[in-house]
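The chain below stands alone and is given in structure tokens; this is the form predicted on its own.
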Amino acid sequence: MRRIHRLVLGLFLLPALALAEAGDDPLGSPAWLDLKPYFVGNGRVVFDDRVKVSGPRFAEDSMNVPVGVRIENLPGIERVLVVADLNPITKILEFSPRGALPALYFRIKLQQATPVRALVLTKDGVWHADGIWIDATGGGCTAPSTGRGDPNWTRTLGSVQSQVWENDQQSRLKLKIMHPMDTGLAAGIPAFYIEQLALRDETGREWMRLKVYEPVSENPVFSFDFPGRTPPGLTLVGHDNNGNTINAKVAK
């Protein structure tokens, strides 16, 4: 009888334990517990409403899914990592605000419905997290870039278009970089993507640094926010994984 008691008690406790484990992730991702050490090592993760991730509930175009990350009133930010748990390539990008506001808006490729989350490392070694589920029809990471159909695509490779909106309180810089951003998962097409980007002013000071991975969309678009007006003489510099360089003046 005592054995049966234990068995029944165990059956009631098992769901409770599973819920406690799943409670480590408010998004209920089936991959989070396995991916968490890969993303943050032994670091402590807290889910924090000062970190805000935005995006559509359903992605109409799996190759161009708009995502925004904004961090409010969180001091000591060192690094922001953006990931898609169920993508075949999970890391999307990293950025470090070095004078720009801690916000970034961009577009990504999704292979299937997945949580998309931001993990923000602060100087005390704690990771602050937020995320959203985005549903998607899928296939965004395994489809070839559309721009390769243009025979002249190599002529525009690495060219940058920019636009600025500003007032005395805040400004926004929007950039579009011509690049196929191939993931390497489409048959016969090797990975070819931008790896590093930085925004520097005319004195050489860095205002934002990015590390970019394959799931960022083709011809990537990034928007950056600054306190007050944009710094004078902003230039975007960077390179892709084949050594092609980017160097463009993007603000007066």
The other form holds:
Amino acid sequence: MRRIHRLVLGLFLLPALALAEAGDDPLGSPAWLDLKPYFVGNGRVVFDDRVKVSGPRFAEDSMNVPVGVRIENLPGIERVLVVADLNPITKILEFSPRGALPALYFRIKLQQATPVRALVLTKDGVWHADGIWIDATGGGCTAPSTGRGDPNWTRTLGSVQSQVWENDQQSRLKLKIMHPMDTGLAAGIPAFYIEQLALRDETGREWMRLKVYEPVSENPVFSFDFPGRTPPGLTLVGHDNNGNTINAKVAK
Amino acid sequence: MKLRAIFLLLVSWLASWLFGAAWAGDFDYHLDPYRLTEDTYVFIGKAEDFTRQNGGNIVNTAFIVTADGVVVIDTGSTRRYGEQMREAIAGVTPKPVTHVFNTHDHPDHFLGNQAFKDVPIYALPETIAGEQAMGNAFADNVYRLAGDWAEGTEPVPAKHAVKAGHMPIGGHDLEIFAWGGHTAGDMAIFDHTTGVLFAADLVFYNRAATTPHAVLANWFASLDRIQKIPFKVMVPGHGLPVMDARAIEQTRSYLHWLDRTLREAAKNGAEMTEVLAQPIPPEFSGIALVASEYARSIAHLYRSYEAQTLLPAGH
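What would the structure be for the form predicted in complex with the partner chain, given that what you showed me was the form predicted on its own?
Full complex below, order starting with the chain above.
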């Protein structure tokens, strides 16, 4: 009797084992195999739990879904690509921590339930991936930005607010940039979004570089973590896809 | 013969298990009026969120049988709920429904209005505006969450604005309070004649408070005012009626904890995903839906706490 139980159990487990061995997507995304070449080309992808993606299980506000990416004990990080497989615009952002800790926190717009994953390219050419599913009712990407209702949005465009929390071990910089971040998917409103951001210290050294895509939320908020205190004279520089520049001193 | 009967039983059990209660297609909320006093009844909703199983029967609604007719307080989540509520009322009294009140503009409290189209529906001005602005989106959402239970549900916004003050109806001295905090306009109704207070969603009991349109400072002020009312029985918007202040205290202490937690987190520079990971203290962990409501509340409220910590950057 017990043997029969084992046999039955084994039959149920068999497909699951086969999937894992084939190196398939642990998130079970229907789009992963099609999207993989678009994200990483011919690169090799390994699923790696040193890549930590955090977020809510359900997107209560699909215009502002918080996501955190933190990479622990993985040396040689070149860059990190964050994607949402089933969003109408799949690429969310890319970042290269060049002195900042390999972590980034931000908010995104989601159109429907989707895996949100981080793909971390290391110097050996391997992509390390992990992610989570976030359920959503939608409307995040095809709704106009709320700032469009405020006639004064152009006056604050590109202005930055920030704060630093620090001690000798670690510090955090949180900043908010005023920008509509229009996806181009709302009728009659062309895509208008921040494309490039970088954090530089007073010597001009770059500590973090970002490529930003349309799904990042309106008036985006980012948090960056640094080892020790924040680099002196940290400045945020960047531009949007219309050539408007961002230049703000965000730490002492 | 016996075997065949057992087989049929198994098949029908399997079918009902597979397709759920709605398989029968009856969409019956089994609304059972619970008698609070001689002439005041409540329909107690489940301490759950909208599901395809409960069809949105997650809210407390009530009615008072006065000398001149029936006063209805909130109409439930769907057209079907409103209709079945009206049938259940007719099973208690032959008197006509003469007044309907919507305590606030949330879908589980007013989307049953369709069943009371022929009756004047009263609400605070803020509530009427909210029902007009958000009604269609709410109806879509209820359909998404509750499935066919919501079939044919359309918003029927209240038309009659009421103000704070006494409103005597059929021998009942009703007092309307125009408060807020849970939404822009939260009506509480105190029946001075029976001592029953209908607190609506300003008070939740053993079901976590929801905050999609909340302003906590206003909500705290409303709770303080509610506590001064000499009620005998209080009907919260969600959860069992109580005869003392315990539901008020629970709502207040949960919302205070939420307020404090979010403020402290923002002050310390925490990110939303980090706040999500914080544990719920044991004193609240027994409250139904507390984990999911806490997560929702972060989405509703955290950014406003966070905004206070950020300062204009220099050039």
